[in-house]
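Only one chain is included here, represented as structure tokens and corresponding to the form predicted on its own.
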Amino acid sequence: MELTVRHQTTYCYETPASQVALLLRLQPAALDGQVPRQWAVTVNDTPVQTFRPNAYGDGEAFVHLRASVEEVLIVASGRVETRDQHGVVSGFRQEGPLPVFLRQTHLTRPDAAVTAFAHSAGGTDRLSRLHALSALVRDRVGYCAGSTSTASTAAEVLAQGRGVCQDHAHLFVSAARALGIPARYVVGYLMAQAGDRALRETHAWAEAWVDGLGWIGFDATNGICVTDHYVRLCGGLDAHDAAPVRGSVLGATTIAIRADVMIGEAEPGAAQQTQQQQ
């Protein structure tokens, strides 16, 4: 399958910023099941051409705007060929050591309830246990837009029983690590099926390590492993670590942020093109 993506993020400053520094992870990697055929990233219409792999193997670029800035417009767009690998994610040019992905963060640190939740997952081996864990996350945390914030932790989400894709991914990662399984948070794009209310936004899921197979992508929000409908951007220990856009600003006061995503099939005559908003 070939997918077309356009991801636009706009920062508007009430008073002009004197400097803006951006760290961008907006370059899909060439993987065994994912090949960018055409991709471009611009900041205020200036191409960002140098993306270098970080410690996780994801491309990142640094942009520094030094003039007076009233608005920053970031656009990532292009075409990506994808292939269904039954959830297996492989072909990274470089990788972080597996023990790194056992490290809990503030957003993923388990409490007693999360630890008990993790150990309640059935399964006869690691793969079947991870599938059971993904199903448990979906069963215990109902999808409810606006029910959490970017600061919500995995423990808080389990206690509340409601969340969005970020929360499902955090809880899955937290529980997997509590079981001694390396796991990481992933950000990317998902071409939603018609009527799928939960998917009409830039998406988050998780990857966990299975000996003999490697990294497996689990989308607990939808109860599936990743398919050719997914485009992987970047991963990390949690949502903050894996943010596609991070930055700092000097001189500005109130900041307004708008983000829009369009994704669809590139084949001629494809009818689906979903306007998505973060």
Contents of the next structure:
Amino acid sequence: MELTVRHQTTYCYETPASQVALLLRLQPAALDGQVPRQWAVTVNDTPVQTFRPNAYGDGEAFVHLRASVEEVLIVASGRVETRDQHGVVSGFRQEGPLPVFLRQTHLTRPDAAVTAFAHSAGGTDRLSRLHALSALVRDRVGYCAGSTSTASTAAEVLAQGRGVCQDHAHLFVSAARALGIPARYVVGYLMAQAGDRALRETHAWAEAWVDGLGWIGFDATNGICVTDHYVRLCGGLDAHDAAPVRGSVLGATTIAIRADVMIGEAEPGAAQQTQQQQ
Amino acid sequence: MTFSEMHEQDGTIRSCYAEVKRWIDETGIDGLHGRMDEAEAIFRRIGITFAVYGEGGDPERLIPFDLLPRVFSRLEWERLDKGIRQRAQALNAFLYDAYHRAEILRAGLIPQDLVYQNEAFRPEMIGFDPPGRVYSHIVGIDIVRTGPDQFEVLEDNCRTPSGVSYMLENREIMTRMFPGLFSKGLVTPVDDYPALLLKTLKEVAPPACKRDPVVVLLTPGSLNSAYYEHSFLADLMGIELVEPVDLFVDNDRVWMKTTTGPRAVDVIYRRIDDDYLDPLAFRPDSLLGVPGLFHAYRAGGVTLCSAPGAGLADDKAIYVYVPEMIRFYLGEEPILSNIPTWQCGTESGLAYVLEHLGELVAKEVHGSGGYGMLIGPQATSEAVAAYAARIRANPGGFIAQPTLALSTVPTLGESAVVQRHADFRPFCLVGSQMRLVAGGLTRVALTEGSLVVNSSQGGGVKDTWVLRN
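Output the structure of the form predicted together with its partner chain; the preceding block shows the form predicted on its own.
Then the entire complex follows, led off by the chain already shown.
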């Protein structure tokens, strides 16, 4: 399947900022079943050229704006060819040590309730247990926009029983790690099925390690493993660690951050047309 | 039995102290006191008033200076020198390994969790090769002596060990006040330390640097307790002393704002904690730091000394494994030994420690500066019981060691020369080669019988001599 994506992030400042520093992880890696075609990232219409692999192998770029700016517009767009890998995420150019992904963070550290929750996931082997865990997360934490914040921890989410994709992913990785299974938080794009909630923002899910298979992508929010409808941007220990855009501003107050994602299946004709132009 | 560094067992003066003894006798106690007041006045005038790393306390307070030097013979130093270099090399090899293939963990010599779950471990550093594979460019190793031939390592400081300015200032004062003591050339000089430090820092210039490297010292600012040392060292090295606000990152390089426009910076000797280096990489809530600094570092545009995550090797739970590291990476036997350590995180360790707490020194794994530690034999039974409760609540956070009979060094008392317990912190420089100035910082517990040398707990400092032969 070929997906077209346009992901736009806007920062607005109350007064013009004298300096804006941005750390961007907006370059989908070439993986098995995920091949970016004509991907471009711009900041205020200037192309961002160099993405370098960070510690997890995800592309990272730094942009520094020093002129007075009132608004920053970050656009990542292009086409990505995807293939259904039955949830297996492979083909990473570099792999860090697995036990790092057992490391809990402030956002994922389990309390007694999360640990008990993790152990309530049945299953005969690791893979079936992870499937059970994904289903449990979906059962216990209903999707409810605006019910949590970016600072909500996995433990708070479980206690509250409501959340969004970020919370589902946090609870999943927290519980998986509590079971001794390396797991990480992943950010990317999802083309929702017809009739589902249309995606307006980036999506979050989780990857867990299964010996013999490798990393498996679990989207607890939708109760499935990742398919060719998913585009993976970057991963990390939690939402903070895996943020696709981080900004630091000097001399201004940020009044609004807006993210818009448009994703759809590319029309075969359009793709051909572009190829002909090359 | 406490070892007195000045005396043989029969009470005669050890030969390395002959010159000091001669000088004491010649000057007399009253004379020494007079000179001590003079020395203190000089210290106040230059304003050397700061705490040793992590000790907290009042940054404006003067740390007491004791006039009587601590002396090592050439032979003693040769052994210390080898042992310190060996340790600094192994610690750096461990840090490289921990952020790469982790062979020592695969070999089962260090428990995985101790590394990967460690607060000081920085996942952001995984897979990155710092120039020269050096993580800790200045390794401060705290050493105690318990006998004529027994030197033991108390802890390692791989992040940003401080105190070296005391080594330099103490010698400077002594030379200025007692030129006669040094005119015979008996004592190895230490004043080349700043030049060697600069050389070391230049050696680890990043790939992007194609010229004589521009080195700066990054300080959190004048409110930091070690600010004096920061400005002192920058001054001696002839480099800029900068704060985060003076730097910015552009095009994967770090730039220093100057009156004549931005100037590229190649190497940053940072005296600022990992957390406050770069708000985009580490603590997002931090107002300090240089946004993008860590990205420029990974891109090879700048070198940070020490590397973020170097503190992993400082951890007191990791300390236990340093002898293993020396064997594993260097294939050598440790020249300086560790102090036997019980880890409360293990079942047998916890049982032993709780049973013997009254005889042991217990410490927090992540603690420093003599705070939060218990010296069993000098504590009340209530204090021991309270400490035991803390250990039970979080066993993994504590270690314990036997109470050591630290050696004593001559110290100027009210009416006589007295013997007080001391430790020693040398500073090993690691660039493309290792360098070690023959000396270091001697801290002394000024209270009779006290074993705590930290300045926040009544400790002082003194000059340290390494004899030429």
